[in-house]
Structures are given as C-alpha cells and as structure tokens.
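Here you get one chain, nothing else, as structure tokens; it is the form predicted on its own.
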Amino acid sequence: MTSGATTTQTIGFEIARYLPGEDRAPTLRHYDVPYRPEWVVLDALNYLKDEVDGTLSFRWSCRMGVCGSCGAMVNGVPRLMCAAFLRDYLPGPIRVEPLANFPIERDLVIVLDDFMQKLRAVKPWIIPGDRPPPADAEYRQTPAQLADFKQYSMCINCLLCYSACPVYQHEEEFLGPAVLALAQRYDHDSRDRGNSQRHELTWSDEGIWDCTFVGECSAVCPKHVDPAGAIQQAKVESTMDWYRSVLWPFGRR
C-alpha cells in the first residue's frame, strides 16, 4: 500500500429478488456494501437502492422500531431491519429474504391481505356497548386497569410473529399470534363491552385452540408483547367460562 492510500471495508449481502410475471421464484443476488458499524440492515438496503440498484423493493418508514414495516428474514430469523446492526453479522454475508409464510409481492415486499382480513374480523377497537358515554366524555382507568392490557397494546403489526409461527405456516384458517394478542388487549380493556362479539371467533378452533404454544412468536417480538402468553391466558379464560356455563348457567355473564 502506498502512503496515503485508504481501503474501504465491505460486507456481503445475499438479497432475495423476485419480479412477478418474470420470475418463477425468488433468487438470491449478491451485493457488496460499505461496512459501517453504526449501520443497520435497512441502511445497507437504502444504500443499495440509492447507489446501486434502484429497482430493489422493500418496505420501511420510521427507522425507529415503531412502524413495524421493515420486517424481513435476516439470516433466517424474523427481524426488523432497522434493529439488525451490521456489526452483529460480521464477517457476513448477510442473507435478507421476505418474511416467511406470506405470498411475495416483489423482492422483500409481502402481501398483507390475509393478516388484514383476520385483524378486522376480531374488531380491534373499543366497543362501548349500550353504555352511555360518561358525562365528562372521559373513560377513566386506574393504573391497574391499564396494566391489565397495556403489554398487548404495544403490538406494532410487524408480522414477525407470523413468520416465526409453525401453526400459521400450515393452518390457513389460524388467526395468528398478533391478531389474538390484540383481541385480548381489547377484551381486557375496562372501557370495552365487545368480548362476546370477539369470542365466537377468537375462542374457536381457528383461534386460540389452534395454538400449540411453541412460543416462537414471543421470542421474535421486538416489543415484548408476548402473544403466546396472551393466547394461553385466553385459553384459561375460555375454559373458565365454559365451566361457569355448565355449573352455574344462570349466573353466566
């Protein structure tokens, strides 16, 4: 090396590319990206899109682990690309593929239709029922009432849990971890009166009883929502409700 010469360290990427109508299946394409220890996988993909190949397609928005849109398989593990630092994958290469268990729209972009339909089906909003609103137009809660559902409200719909779930991979009708955790969030909200409207679906075979409690959904959740825990909690509540209906049918809520 001559005096004053510099070298740029790079890290290899293997990125799934897929163009519908032209490709039969995704294929991995190799790229070399400048290595910077502060960069995350999303930074590398933005570099490639801006400087190397503008046709590369992927979703992202906030780059802060809030929007949940940049989920992908990074070296075979569901991750938010904005939270996967290049330094954790040295010496590379880093393999980036679309989230597993979903149809692929293009490159790293997946089709969300199945999830969105199932999410709407469990009515993930507050259903006030026949109660008139408070006179001061505020629904107040104690800290304990908030704590009862707050953990499940942290879901950002990143779908990493669906990509990790072996049941969702094989059972098309399974509602899935995030949907069931969000249903539990509203079931436990003291302002909500829509439990009975959700339970017909969430407490069915396609709901909580399809879950085999592998726990991978909770392991990959970037917000520690613990959807596996939410589902098991719902199983206990469903069982207790059934026992009450048998032993004290007239006192059932």
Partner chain sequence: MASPYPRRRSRRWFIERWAYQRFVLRELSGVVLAAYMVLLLLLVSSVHAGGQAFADHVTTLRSPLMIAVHVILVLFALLHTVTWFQAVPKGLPLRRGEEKVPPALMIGANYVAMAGATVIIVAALVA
Given for the second form:
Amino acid sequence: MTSGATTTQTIGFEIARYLPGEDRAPTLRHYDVPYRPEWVVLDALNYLKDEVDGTLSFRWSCRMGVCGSCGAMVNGVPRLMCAAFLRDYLPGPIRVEPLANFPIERDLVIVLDDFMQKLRAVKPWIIPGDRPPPADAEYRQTPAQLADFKQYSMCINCLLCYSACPVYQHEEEFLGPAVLALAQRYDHDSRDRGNSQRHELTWSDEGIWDCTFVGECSAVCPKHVDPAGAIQQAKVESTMDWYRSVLWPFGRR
Amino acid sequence: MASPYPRRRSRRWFIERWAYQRFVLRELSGVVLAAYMVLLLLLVSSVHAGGQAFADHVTTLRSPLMIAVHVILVLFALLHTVTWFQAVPKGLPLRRGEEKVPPALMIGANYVAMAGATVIIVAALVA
Amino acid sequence: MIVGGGGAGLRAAIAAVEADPTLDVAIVSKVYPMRSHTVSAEGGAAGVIKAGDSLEEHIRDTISGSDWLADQDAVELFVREAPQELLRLEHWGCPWSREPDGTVAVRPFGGMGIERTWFAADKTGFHMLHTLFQTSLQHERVRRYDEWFATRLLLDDGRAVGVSAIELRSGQVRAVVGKAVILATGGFGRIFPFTTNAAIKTGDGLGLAFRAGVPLKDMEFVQYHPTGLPGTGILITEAARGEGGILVNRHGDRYLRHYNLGEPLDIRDPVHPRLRTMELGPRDRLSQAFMKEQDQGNVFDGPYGTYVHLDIRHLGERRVDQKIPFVRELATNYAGIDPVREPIPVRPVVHYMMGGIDTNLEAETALPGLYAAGECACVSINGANRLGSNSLPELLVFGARAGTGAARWAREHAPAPRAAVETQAADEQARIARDLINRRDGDERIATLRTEMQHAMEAGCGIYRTEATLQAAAAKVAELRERARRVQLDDHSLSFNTELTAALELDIMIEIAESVVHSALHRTESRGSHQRVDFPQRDDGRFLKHSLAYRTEGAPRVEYRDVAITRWPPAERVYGRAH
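Please show me the structure of the same protein in the form predicted together with its partner chain, now that we have looked at it in the form predicted on its own.
Following is the full complex, with the preceding chain placed first.
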C-alpha cells in the first residue's frame, strides 16, 4: 500500500492480550500506532504485528467486509475491524477486545465451536421434500419469491450479533440470531420443504422463544440481515401455526 | 493443552450499554402497565361501592402522589405503545411483489388507528 | 482428503461422498470454510443456458480470451459441464438472480460474445460459497479440520497419502491421512503488493505440490483486473461494466477506443454496452491500456498512485441498488464516494493467477494420488488470460472431477502404513520447532522480507516486463530465499501462533514468486497477460506451449509442453469488431 499523508500523529490502542497457559486472564496492553485517516483498526493491528509485536494474534482475511473473520469489540461495541475507521475514533485511545460472549483462545481469537455446532443443527440446506428439483432446469423462482428470503441469506457469519445479544450471554442453549436467521432463510426459500424439520429446534425454548427482542443483534449487523426481524417474524408464524393447529386439528401441513 | 479463557457473564449487563437500558425500560413498561391494572380495579371497585367510598377514592386520586404516579404511568404507556408499534413491521414484513411495504407506513397506520380510537373513547367519556 | 475449504474444495468433498457413500472425506483448511476467498467473488459465473447461446460460442470466447494458450479439449469439457454444475448449485439453494418469469437471469461480461453470466446480485462468490458450505453440512462423512495449516505432503511409495498439518489451536503438527489428496488452496496474489486477494491467498497448495516434485504450469500469467480501488486494492466487479459502466481518463476521454477495442457507443444507446468491445473487452487488454495511458500522462494522480474513473452514474440509483449494490457499498466505505453521484477511482490490480499446479482434464497431477482444482490448479482453461465469470464455474467443474477421481483412486488403493506417515509428521514438527518456534538467533523480520518480495515482483514482473526488470526480480527473489532461512519470530508459543503461519506462507510465496519470474524470463514473446516490451509479438511458432516450472536447488527449471488444439486453430484475437 503506497503511503498516504506523512504525519507523525499517533493514536493509542488498548489491546487485550491473552496467552493460554501463561496468563490467567486477558489484560489490556497499550500500543501507539501512526495515525492515517484512511486506516481501519485492522490496518493498525497489522502494522503492530509487522513492526512492533509479532505475537499479536487475530483473525482476518478479505479486509472488505465479506469474509466475517475480523470481528472484535472496539470500544465495547462489536465491529468488523476492517470496517472501523480510525478517523471515527479520534482522539483515541481505541480499546480492542475479543468478541464478547465467546471463550477466548488467544489475544483476539475466540472459540466458535458452539456457533458451528448450532449452525449445523438447524439443517441449513435445501430439503426438497415432496418437490424434487426439475431434471434439467432450474426451479422457477420469481424475483418476489427470492425477495422473501434474500435478506436473511446475506449473513457472513461474523458473530457480531452473538456478542451483542444478552440472551446468548446468559443462556448456553440459545441458538442465537445468525442461526435463527439462517433457518428462516431456508424456511422462506420457495424451493425448500424442510420447515417442519427445523421447527422442532427453532420453534423451541432454545430457539426463537429465548429471544426477548432486545434488538441489538440487528443494530450491530454489518450486512443489515436483521436477525431480530427474522426471529420476530418466526414468532408470529409459530403462533399462527399453533392457533391453526388448535382450531383445525385435522390434516397436516 | 491449555484451555481457552471461559466466556464471561455479567450480572450488570443491562447497565453496560444504553441500548440495553432502553430494552429494560421497555420491558418494565409492560410490568408497570400490569401494575396499573390493580389501580384500575380499585377505581372500578370504588365506583361499584359508590357514595363515600367513591368520593374518598377521587380525593386520593387528586393527591400530588397519585398525579405523579399517573404521569409516570402515561410515560411508560407511551413507551410501551411506541416500541410496540415499532415492532409490528418486524414481525410482519409485508411485501408487494419484490418491494417491501415501508415500515414507516405500517407504523404510521398504527398511530392513525390509535388516534381514531382515542377520539372515539374521549368522545364517549365526555358525552 | 482435501486441502482447502473454498468453492473447489467443498464441491470436491460433496462429489466424493456422492460418488462413494462409504468414503470418509476430510477437509483441512487454514480458515473456517466461509472465510475462503471464494466469498469475495462478485460478478458472476458463466454457463450456456439461454436460447440464442451455444457451447461453441462460449468455447470460442474462452479460447480467444486465453490468447490461444488454453487447452481446447479442457475448454470444451468445461463449457459443456458448466451449466449443469450451476444448475446443480441452484438445486442446492444458490439464490441466483431471476428474470420475471422465474428463470435464471444472465448478464453481459468482459470478453463474452453473448450474455451468459449467471449472477446472485453482485455477491455471486459469497452465495456460491455459503450454498456449498451449508450443503456440505448435511453429509456426515465429510469431516472438517478447521484452522489446520498444511505444511507438507506426506508421501509413501511414490504416491500422495496425506499432509502434515499444524492444528492452530494447539500448535501440534499432526498427520492427516487420506488415500487420495486434493489440493484446492486458491491462488497467490499476495506475492504482489497491490492485490484484490485476501491475506490467505499465499499459494500454500502450490508450495506443497512444488516441493513434492510436481511442476507448476504457466506461472508467468498474472491477471491484473482493470478496476481495483487505489490504496486498498479492493475489487470493483466487472459487472459494473457489464451493466454499462464506462472507463474515462483525466481528459474525460473513453480512452479504450484508442486500443483496438472498437468504437464507443453513446451511453444512452440501448445497445450499450456492446459485448466484446470497449469496456467489455478482456481484462489483460484493459489493464494494458491503462498502463499506456499512464505513460502518456492521461491518468489522474492521487495519494495512492495513478487512477482513472469508472463512471456508473448514468445507470441510476435504482439499477445500481438492484444489480450492483455491493459496488455502491464498497465505494462508499472504502473510496469515500457514492458512485451514484460521483465516478469511482480505479486502477489495475493483481487479481487472478492463470498459472498453477499442472493437472490434466481429470484434475490429476503428475504425482499419483494427488489432485488439484480451482485457482491453485492449471488445467488449463484460462491460458494466458482468464475471462471474467469463468473462474467460479471452474471451481465447480474441476472440483467435482477431482472429487470423483479421488474417490475412485481411494477405492482402488490401500492406506499408507502408519509408521511411515507418522515419521514424516514428527520430522515436520521437529523442523518447525527448530527453525522457527525455538530459534533465537535469526535476524530477519517477516514483514521486511515480504514487502521486499512484493515490491520486486511489482517492479520486475508487472504488466509490462523486460529482460532487465525480470533479471532484477530474479536476483532479488533469490536473495530473499536465502535471507528467509534466518527469519526470527517474536512469537515462540504454540497456541494459535499466526506469526508462525505467516513465516511458513512467506517461504512458500518466495518459492512461487521465483517460478513466476523464471517462467516469465523464458517466455520471450508477448501473449495475453504476459507482455514483454523486448518481445512484443505473439510467437505461435515457438511458444504455443505451456511453461512447466520444476523445483531445483537453485532457480526453477522451465520446460515446455504443447497446447492441445482441437478445432480452433490459432487466430488473431479480435475485440471491437466482428470476429
């Protein structure tokens, strides 16, 4: 990257460091980084790792907000580090900590095993059921049908929503915003017939009914997926379905 | 192999961010409104009892304490209403073809309905 | 087992379990699969599906796009299977954008004579990757080793039987065995300083294969995508031009018209953009045009270097938000402009590597039991220049072939003896501990070596090359290879040591960079994206061949193999007029 403005202004960082086996708990360490108005927090961390302290560990990859690797707490708010511009945090210092509500592997690296297991549990794939795909052609899906689930398909699995969710903080079993939004994405895909298979899990106490609509998940989502909306929508659908099954117990949908 | 640092839970999580405080207030508004039911029942029972009991009750209602309580109640009721209306488009994302019905439209419709209901109730009470 | 969990790797895994339901398939990936770089592909995936299109046309476009270096039998196979693969992905839930009647929509793309690029808004790679990943979750026999960094191929009796890999969480090196091994690790744009590529694109699979004696093919062909954001290198998809975006220089001139790419149509003309002309020409020609404009001083100058304007204002807000919303988001966040109101600053940026591990049509390499697919492989269907929207279907077609081929091989072969495999893994553990983790007497920093390598590559091996610039780059890279032996880490721990992986990646990148430079030195002609100022003509007599770089103690040895020509004899590459 060619250099920008040549200013000697610096900005301070307080970065959580933790080495398992050596440290008992994460501690904040102070660093000074040259200030460049076009830099994001990720650039600052890479500068530190390259020039100052190679032991700083963090995940990153695409640096354009689509891979979901670089989530962290920036001044207490879950952000993608590649989307957090230094100029928005002047004069600093900027506090960078690992994403909340997850066990910490090392420095800013969290353990996402819980999420990965829950992701799989909601069967996030097309279940064609009694409507197999046409032999040599696509399913017909109108733009309106696509619009029905498209927003919920935009999740990059960055886990910022889990860090923002107080329910996930306190309830071990809660499936969480991203997983529930993804389940909704498949439930609303016109090609899928697997709704009932997912509902056993998603319409349970560990699913949508653990959610109290705090709404912070949607507030921090960098891709505007609106998982809170997906969950409330599912609650309405679940309730209507219950009424239907009570008022008309014959036949199965 | 050393194990990871366990995830932290905070008992005072709702203080940490303004968004969480807002959430707690919203939830509280439901509780407050439920508590108001008790006051409403007291009013109904005093109306039913009639005469002196009713007059005493009205005097109590006129006290500064009761007025303050009712002001707080109205604020919470407003909070409850506003947040409830905001939630409507979340639970019912209506669409016309590809286009989403603007949430503002749905929220606005609720306010219009509320205004209409208010007018009718006030008119009935005054008449 | 499969190294790499991106589009090609996941497709291979699914193909393998579908081919043989009794097979266990392992995916070893240094990142969680949804982080793979497939995720950032934007524009689309080409497949012949609409009436009025034909396999012939797609084949011809691809071959001429490759400047006749593509193996024509491979291209025929690819074009034939691409639509089925894209359809299969649709059945698996990929949210392709649609026509009003519910059929899949296609858009125009660079170098394609007919509209055939399927797209999912402008996040096609993202949707394809997530569809593949989520579909793979239903197969219980696919077992993933997420955040395991493969360091060496394990060999037994002359065949590939697995890899030694560092489990990042613990820092332990373990042997992950498989009766067949598929490499699907992507390209290596990070050997250059200015690239669209993510941090993880360091050519790991190429390193594994190269060190096991497998040749790397056509390494000199580096694609510069014409429209990257200055400074960050973030990609602005070709789809912006497919929708009608235009490239304009400092003087407001649509400069491509001076470079044999046809006549510009007025932007209000309903035919604009005309396929295979102007802004929809092939990427190598567009990037070269920029360099020529730069030489003439016709480009803008900014804090991050020179640039031109990509103007999409005339498309209107509605069309931008519907067809290319991600472009708007990226330009707003990272260039600070709203492209609906202002033109986007862009310049050529390293984007894709046509070269890679030498494979045949079955995705087999020269090493028995070893397969490769995706950007890390070179079959070759892209030759000297890849057409936009051919890469995503390539992942599917050859990922699937690698999967079924590897499944067949695994069925026919016995597993390797444990002892042999475990010894190799133990040796790797010892080597890494000795040379990297525990070393205290090194004197080189990773970042310094990496930056010097990147600048040497850009200066010596960029869009236009000469004998002199290439020799300088070769000398520099050889020097860096020596200096890299004395790398000193700050991080001596085992737990999630990303400095260690950076050092391992650097080692690989230096070796790969050397093969790029030497392949470029030996090819004394200009073809596609390899342009020699000292040899400006295409020379089919001597160079209608693939270069094959083999690892030696010193500089790589470069040999040649004829290009497979079936029905399209070499002809002139024509854009901008009837061909």
